[in-house]
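Next up: just one chain, as structure tokens, the form predicted on its own.
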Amino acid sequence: MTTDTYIAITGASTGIGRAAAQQFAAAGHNLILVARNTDALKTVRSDILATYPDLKIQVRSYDLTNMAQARALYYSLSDFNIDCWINNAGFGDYKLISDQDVNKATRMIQLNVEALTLLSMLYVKDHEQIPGTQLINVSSVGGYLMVPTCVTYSATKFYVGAFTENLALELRHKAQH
């Protein structure tokens, strides 16, 4: 195992995920980053680099749609110590239910919800015993909202929301007993 610490950051091509690698390299942290797209992770890096030359930056392309991937995913850093593992690739469909495609449909409650459950579970299993790691489940204000247009979508989020909280219950009670 490397001695060096890194964070793990599913859903790192874009959005929140891109901005939150963007804020631990900052910080000084080196960094796993999590995605489909091998370019756009390619260029987070080479774009975090630029600016944090000495960081070391893996990354990893993987189809968290697919629970084999996504376990794949998973025990391929068995070698890296890794303090914080944050959960945030994700997506949503906006549209009314009865317009929604089923297979995309589908593919985010595998991504929203299961790749989630499956790597939080991992994670904790190897790394409740060690002080200070972390894990971040990245929701959404749709999962406490009721909307017309993202019915799936809103409840992959309150899954995620619900899920987190009690496992951060659940971690709560155990460690006092």
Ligand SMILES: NC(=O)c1ccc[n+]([C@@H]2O[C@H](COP(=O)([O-])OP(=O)(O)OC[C@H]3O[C@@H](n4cnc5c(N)ncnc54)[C@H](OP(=O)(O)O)[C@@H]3O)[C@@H](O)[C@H]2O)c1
The other form holds:
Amino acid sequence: MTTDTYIAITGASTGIGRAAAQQFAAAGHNLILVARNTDALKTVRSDILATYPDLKIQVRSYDLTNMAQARALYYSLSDFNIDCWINNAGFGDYKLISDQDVNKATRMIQLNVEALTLLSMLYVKDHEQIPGTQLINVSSVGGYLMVPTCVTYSATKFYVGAFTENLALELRHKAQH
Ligand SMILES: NC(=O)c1ccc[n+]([C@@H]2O[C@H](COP(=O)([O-])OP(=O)(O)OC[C@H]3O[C@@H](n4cnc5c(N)ncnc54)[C@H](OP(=O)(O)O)[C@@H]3O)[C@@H](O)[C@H]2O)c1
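The form predicted in complex with this ligand, contrasted with the form predicted on its own above:
Full complex below, order starting with the chain above.
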């Protein structure tokens, strides 16, 4: 186990995950960047290192719609001291249910729900006793409002909110008793 601490971010190759990586880098955090696209992740890493050359940045390419790969990702990082894990990788499909591709919807549930749950559980089991560690799961406004035309996505994000907020209650309760 290294003494350096890291923030792990899934979905760090583009969008919110990449922006979060840049912000955490600016605050001095070492990073573990996860997504499928290795080249895009390496570009994020080199862009950050161009400004913050002293940071340590790991790149991991895994398809998190595959639970075996999600598990492999987590266990590949057992030597790293991860003080914050961010489940950000996710996607939506903004169509009527009748127009949605069933296979795409299945992959959405695997990524937005199954991988997030698996990685959250593995992280909490290993870190709940370590003061200062954080788990952040990225939901959406669609996780708090019923949104016809993205029913499946909205439902996955309701799950993210329910799982994460209830987990926070459970951990707070456990710490107090
Ligand atoms: N953008 C918004 O307005 C908005 C609003 C509310 C909530 N959100 C949520 O915020 C999160 C990020 O959204 P975003 O807009 O930044 O999306 P994005 O730009 O499409 O980025 C999604 C990230 O997830 C990764 N990813 C996708 N499928 C993956 C898979 N199978 N395995 C591993 N990584 C995968 C992508 O990288 P690869 O393609 O390289 O794998 C990418 O890094 C999502 O959970 C989304 O639901 C977004």
